[in-house]
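The chain that follows stands alone, in the form predicted alone, written as structure tokens.
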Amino acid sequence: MKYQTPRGTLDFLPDKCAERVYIEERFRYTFTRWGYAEIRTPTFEYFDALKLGTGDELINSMFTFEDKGGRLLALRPENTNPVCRVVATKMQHYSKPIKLFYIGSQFRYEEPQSGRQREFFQAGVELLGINTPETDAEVIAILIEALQNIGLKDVRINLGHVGVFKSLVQEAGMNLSEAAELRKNIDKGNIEALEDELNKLSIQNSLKEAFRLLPELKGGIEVTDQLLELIDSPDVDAAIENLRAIAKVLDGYPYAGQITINLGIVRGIDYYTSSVFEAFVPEMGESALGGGGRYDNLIAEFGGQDVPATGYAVGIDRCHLALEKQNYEFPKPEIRILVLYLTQEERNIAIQTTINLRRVGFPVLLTFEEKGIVAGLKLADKQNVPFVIIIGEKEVKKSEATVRDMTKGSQESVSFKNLIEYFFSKMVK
């Protein structure tokens, strides 16, 4: 057991690691082109800071421990809270909006499942400082584009509004535990459990019917009419009006056909205040790739000013699994080259050849000792290196290297001064 990884953690061997790095870089490519700047926060922080605004469900999943001074710390279970701490304590003077993104590991003590371990990896954006339908629409649009840019097909967004649920809870006069049970069952689509909870409550029948209706309200923006016909509440009206305004802005993006209104999305973290959304692809069923929403009160809890904010996080683990399910062909690795020298006399020329190729960007391996041609080619085959540069006495005399194409099983002579141009031509092909 002592040589195994803890349950809920994984090793990523070079091939899978390369695929995940590709996903991360594609996310970074999209975020920076939308004007977002990268931020990094500590892997562990004070527990009291990480628990602000999150709710019991997330708090109970944290990995906590004491440092040598007896202070209670925790591994971060998500990154929105740490970003808000940074903005509240170190970025109040920044001009608004503040547009940030992050890529990194999070930790939750939950039952491991496919595409989600106890250590998991997320990429996310936070747009802080402005509360308009346009900002809500932007983070949804960038979520769709980011997922498409890593190679996913048929990306769908379910868009809801937690303000509807919270307004109904307030109308019903529920306590926190009652509201938490309803929210969990609505969000998970547990209709029987939802019905059991509603039967325990002494609230108006119209409110019970509204709670029953939320998981069923899926489709175009017109599904919100059913709720407005049932409930007469200024707060519910305001939430629906805000949702419709966001949907109208999204109509201006090329992704409008990929968005479904779903008032059953209420999400399990307390800090959300209005719009909420989740991303899906068909191959992952009901397992969301990620999600987010608006949280306008969290930054103030860190002692800062009221700063409206919206954002999301998407699971890199789940995206990787989704790409595999869609049979996505990850880009092949760059051309790799092995430089093989046959005797000590050619070592310095081999070293200089290696340096020249690396300086222009080629990944190059250099043998650590002289090898015969057969042994060198076997090494290249084991290392899955497609090209071998052979440098021996004959090559030095002619000022040209023998280049072996391991894929084709052919070879040709290339002058040392033309090696860079030669391999660039191979990259183009």
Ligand code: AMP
Contents of the next structure:
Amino acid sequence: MKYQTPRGTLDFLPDKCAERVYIEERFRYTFTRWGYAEIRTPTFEYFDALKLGTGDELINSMFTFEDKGGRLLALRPENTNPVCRVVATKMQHYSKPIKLFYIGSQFRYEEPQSGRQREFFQAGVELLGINTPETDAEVIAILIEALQNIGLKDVRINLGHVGVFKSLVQEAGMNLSEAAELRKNIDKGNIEALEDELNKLSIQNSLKEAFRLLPELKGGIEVTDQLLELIDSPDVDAAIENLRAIAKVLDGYPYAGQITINLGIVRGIDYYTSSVFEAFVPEMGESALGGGGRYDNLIAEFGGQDVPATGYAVGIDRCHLALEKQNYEFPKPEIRILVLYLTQEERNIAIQTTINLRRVGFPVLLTFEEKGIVAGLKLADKQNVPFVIIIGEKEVKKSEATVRDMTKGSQESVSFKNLIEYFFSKMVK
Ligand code: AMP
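Starting from the form predicted alone, produce the coordinates for the form predicted together with this ligand.
Let's see the whole complex now, leading with the same chain.
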């Protein structure tokens, strides 16, 4: 017990860790190419700040604790709220739009299972300061591109609009807490439980029918017609009009064919106001790789001006799992050269040779003691190192290293001053 990690946490041993770093680097690569800048916020903050706008589901999952002064703190369960706190309190004067991304750990007290941990990792973007269909579309497009750029195939997006659900809740004279069960059943597509819940409510039949219909409205943008025929509400009309405008902008991106309208997506976090979306790959079934949407009122909750915003978070753990299921071949970080000195006399020149090669970017190993050629080559073979530089008395005397190509089994002499050029020509960087 003492030496196990707590439930829902993971150690990443070097091979898995390298894959993680690769995924994170690919996300960073995509986000920066789209003009997003990285931001980092504390892992723990005041509970009162972290809970703003998030809703009961997330609040109940937070790890909370008191500091020595009795202040209530919590580990962050997601990163949109902290980014909004920063924008509201420290970045109001930045010119808009503000485009930010983060990569980091999040914490939720949930039942651990495959793809669900208590400490997990998210990469996400937030686009703040503008509310246009073009900004909604950009964020969805960068989600697809980011997932494809880490190597995932068959990425699909379900796109909905929580404004529709929220307007229906309002029409029904309820608030969001009262509608929590409805939302859960719509989100999970539990039609029977949804019907049971609706039967308990004394609201207009057309509203009941609309709630019941939401999880079934999937397909092209024309699925929204059914709802317009059923419900006469300016707020629902406006939400659908907004969804149609976003879908139209998305038509201009090469990913339009990967997007399905799905009004059953209502998401468990309260701060969303309009478009909401989730990303999937077939190998992960119903388990979303990531999701997000527009949240136009969250920043004002921190006492700042109104700043409209949209963004998403993807789970790095689930992306990793999905890549494994798709048999993705992660690039292997490899040591390319082993420097082997035969006696202590050659140690200093071996150190200098190693340093010179590392300085220009080659990953190089240096043996830790004088080694015979046979033992040295065996080591290189075990570690899959393709080139060995052998430095013995003879090499120092002639100012020429012996370079062995492990793949070909051949070797040649290369003068010390030409070694860098030689390896560049071999393109083993
Ligand atoms: P959310 O912040 O709930 O919208 O979640 C966004 C994404 O984060 C999900 O689609 C998952 O990929 C990931 N995620 C959320 N909760 C967990 C968790 N407990 N364990 C692992 N990944 C998670």
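Definition used throughout: the rigid core is the maximal C-alpha set that superposes within 1.5 Å between two forms. Residue numbers count along the first chain shown, from 1. Note that the structure is predicted; figures quoted are calculated from it, not measured.
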(message) With the chain divided into two rigid parts according to how it moves between the two forms, are residue 412 and residue 325 grouped in the same part or not?
(response) no
(request) Rounded to whole degrees, state how far the smaller rigid part rotates against the larger between the two forms. (result) 11
(request) Provide the displacement, in Å, of the CA of residue 384 between the two forms, taking the core as the superposition reference. (result) 4.6
